[in-house]
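Given as structure tokens, the chain that follows is alone and in the form predicted on its own.
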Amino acid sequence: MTVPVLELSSLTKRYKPGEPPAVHDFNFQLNDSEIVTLLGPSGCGKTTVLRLISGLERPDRGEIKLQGKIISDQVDFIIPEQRDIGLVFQDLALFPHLTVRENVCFGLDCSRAEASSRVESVLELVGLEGRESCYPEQLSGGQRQRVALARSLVTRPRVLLLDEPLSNLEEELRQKMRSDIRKILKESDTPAIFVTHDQEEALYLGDRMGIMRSGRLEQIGAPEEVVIKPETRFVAEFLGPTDFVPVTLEGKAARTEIGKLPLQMIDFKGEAEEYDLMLRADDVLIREAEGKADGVVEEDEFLGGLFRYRVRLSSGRRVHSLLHHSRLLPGGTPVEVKIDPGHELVAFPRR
């Protein structure tokens, strides 16, 4: 049996005596050479995981294993230098006054020669080959945060922790950047957690992806299986926009206002009396009505290729719909509404 790279076990920390704890039995596995990005609203821990992962923190209760070994519980605790854990923050915190080489090999622990050497190979892997004698003010952001990036491989440590470190760029050199360091991830072989605010980062740069909520790890697995598959209805409101419509089960089929589905298509969370079918606007189909209207559009907004539509039912609840920027549906339009996913939907209990 593989043993995990990093294992968390019933991690919890309280900062003050009478307050929710900021991480609650929280568990969790990295395996070997995979990117994790924790996603969640502000306060809901994921900062203060990484802390916790690093030694920056000690936890109330539970228990942290790197590479099958404890380095955290209520007995032991291993001083964060000794942990063999890199972390990359938002706040870079290079030196200004040394260059980019002596930014990277700082505390670097070995021989002036292997230093060098891995101070040249980790420069190369992320693209700062001959800017080495350059200060950090003489960087653009993201030269900058690739310093940040290579000092923390170069020590090549077995799990990187990164906590937002790209929310200070712009939107552009973001984009460019994550790329860049999934690439250079992979191509380093570290495994490693990326903590994010951004939904579309967080669905880029993650082999898995944990949706956090008050301390506690909501959901986690393939990006595209958390989005199309929420556990909870907070995970699906989480990563909206999201619509739900009422559904009433009638024999081997499943009726909302705007049409019925077979009930293998969906998938019953918990159990109830009454359910809510989650939608997203691209299970959503519309077009002008030639006869009975489901629905008029209220709002369309222009996405570049798309536009997404508001529709309001007869019944006063709105649902949203994606189409081809080339149909185009004014706002007052009657239309009519069709659910149509490829793939099997989720139902929550109805609140």
Second form
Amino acid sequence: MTVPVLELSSLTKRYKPGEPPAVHDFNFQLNDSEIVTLLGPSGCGKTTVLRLISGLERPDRGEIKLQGKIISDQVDFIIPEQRDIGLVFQDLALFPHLTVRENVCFGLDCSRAEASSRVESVLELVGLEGRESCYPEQLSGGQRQRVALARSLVTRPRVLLLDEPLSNLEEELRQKMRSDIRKILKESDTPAIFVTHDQEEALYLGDRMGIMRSGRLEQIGAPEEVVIKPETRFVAEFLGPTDFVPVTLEGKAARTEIGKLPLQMIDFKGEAEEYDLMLRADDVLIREAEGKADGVVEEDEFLGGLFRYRVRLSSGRRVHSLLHHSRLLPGGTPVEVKIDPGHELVAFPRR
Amino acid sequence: MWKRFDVSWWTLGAIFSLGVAVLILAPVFYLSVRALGVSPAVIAETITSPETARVLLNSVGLAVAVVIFSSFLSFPLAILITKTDLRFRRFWEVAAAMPLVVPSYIGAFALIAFAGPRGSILQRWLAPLGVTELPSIYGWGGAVIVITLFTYPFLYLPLNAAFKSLDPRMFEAARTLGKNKLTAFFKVVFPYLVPALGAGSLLVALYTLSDFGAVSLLQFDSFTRVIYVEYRFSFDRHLAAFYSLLLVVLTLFILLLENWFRNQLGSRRTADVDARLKTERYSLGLLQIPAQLFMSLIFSLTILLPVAVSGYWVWRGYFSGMLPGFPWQATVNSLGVALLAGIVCLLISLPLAYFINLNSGGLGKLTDRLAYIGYALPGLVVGLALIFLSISHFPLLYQTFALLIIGYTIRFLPLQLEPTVNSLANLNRRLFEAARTLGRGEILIFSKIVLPLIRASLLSGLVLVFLSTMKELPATLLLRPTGFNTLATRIWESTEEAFFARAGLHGLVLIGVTLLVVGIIFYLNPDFIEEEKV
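Mind giving me the form predicted in complex with its partner chain, seeing as the form predicted on its own was just shown?
To see the whole picture, the full complex is given below, headed by that same chain.
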């Protein structure tokens, strides 16, 4: 069995006594060449996890192992400059008084020929050839991003941490940068943890994706697995938009107000008396009611290729449904509603 | 703030800061012991004596008068420069701040040598008309005029800055809300200026109370002169100690108030660049002429007159053979102690500023505050306190260079510390963290990141301490080793002895050297003047 590049066990960090911990009993493994994205609402402790790994903060409890060697626990604490872990900051923290080359050289002894050829190849990798003698303020947002990345990559860190590095870019550039970053990380074969609050970014970039909540890792897995089969109601809602309808058991079937499903189609989480079935808009089909209607279209949202309809069920609950744009159902239309997932659904204990 | 040092570094820092705090506080503490260490009856008698009341009233009265006259100068200056189409604005803006470079004793010398009752330029001109003696310029009148002319920039500068940062949209908003121009000014503009006005006025008051050169030459009995006379010519040093303590209480109180106003200043938002560009300037029209005359008058009195008067006496001395040779010794002495004081303050400031930034709470804040007390300590009081302390406890230090440099350090450390602390605090701490995750340690971070990024602030602090030490008179007068003269002590003594040619020569050299240093710095580092406050 191979040793994970990075292993965190029951990591806990509390900034101020009396306040809830920023990171609480955090367990996590990063494998070779893997990119893991950590996603969560602001204040969930994502950044703190990175600061703990890089050694900029010292955990209150728990241990961190780098390639099987302890770098932080109750006894030992390797200081950041000796960890060999790169960190790309949210505000990049480029040295304003140094040129692109000097910034990139900072972590190396650039008088050596070998180092300087490494700088060349990293600058080429991130596509900054020709800009070596510019100062950060002379660069565009995307170029600065690349400098920050190059500066960290050139030291060949054993792990690269990225703290929402794209959050200050405009949308178009973001999309380009995120695919570039993935390419660069894969080409340089650098295992990385990428923290973000942007769901699309996390889905795209991560080989695995972790969802954080109040300092804990709520779920981690392949992006499609996390999206389709969330472990908790929080994850389901966070990766929303998500609707819930009550589900009851009737022999071998499960009954909801919009139809029955075979029991084996539903994965019931936890132990409870009553459950809610999680439905995403693509799991629900609607059509104009011919006989008895299940609900009424309340609002239609044109998304370009698709329409998203909000339907008010007879019970008053609302569900969403995605339909092809050729099927136009104006507001007020009575509709029949049907669950048509094509995959296993998840039900959570009623709140 | 940066939790990067381990405990031993922290301990070292704490010990160092404590040492500096003791250095700053010890003299004043010892002064209090000397002043209060007599029987209560004596203290009571001193406090209630008419002499004490007279000196207190003189000092406070002088400070109030100077503040009032300074605002009469500063308001029109700031308005003309920031709000009108005054010609040669850029020149006048700098010229109006220049008096700060001229020490008050040179101003006093200029007044005495130009318009003194006997033997002055004016009296000599009028002699053919039978004028043998002019009305006295000594006492109240002279002191108020001279100190106002050379301290008003402490008020003019913040006022100017406040006018500049004033968002014109505030005024416009008030008018769209139905206020006429006058109401809008008093409801919106004036309250905006109050912090600058308050802080500036208090600084003027602080410097007036601390001034020794002008009041002593113009024979005005404010605290500093009386303390000096008591110390020099009386056997009982108790009164000197007691008055010094009273003066420090007064200046400390003013410093506290000033601090309060300055904090208010910090919370004001400034107009963005766009808004400032659109600032409407009132056309002066024909008023341009009196405005130019007003600017010229102030420039003449503060800069041209001292230079011209000095030049006149040097010229006369040259022809009458009374002129001593170029004062090499005093010049070298002045430059030497100034450079030494600058370097000492720099070396103390750096670790101290690091420690203050590391400990944003408790100990750091305390050290920060203690160091700033130096602002409130008049040079005369620092000198006197160090003499008392060295004679009684450290006789080996008495009349040594070391003691002189300690005196300068206590006085001028804040000038270096403030920019250093601020520039360190303004550094993005992510830069350090980035450097550390790139595998670099403290020493490399300091030399490659911290030092280059705070260089300009360090330099501006160094220049401030250098220039202030060059000008410094009272502490130098008291603490210097026997036979040691600086340009400042020479100017003061020569004026006292009515040796105008010698005073003028030393004055010209002092002004010349000062301008040269500022010029060189400006040439080497054009951005520097931006940060310089003098």
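Rigid core: the largest C-alpha set superposing within 1.5 Å between the two forms. Numbering follows the first chain given and starts at 1. Since the structure is predicted, the reported quantities are computational estimates derived from the model, not experimental observations.
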| item | value |
| --- | --- |
| Threshold 2 Å Cα movement between these two forms for Leu98, core superposed | yes |
| Core superposition between these two forms, C-alpha change of Cys110 at least 2 Å | yes |
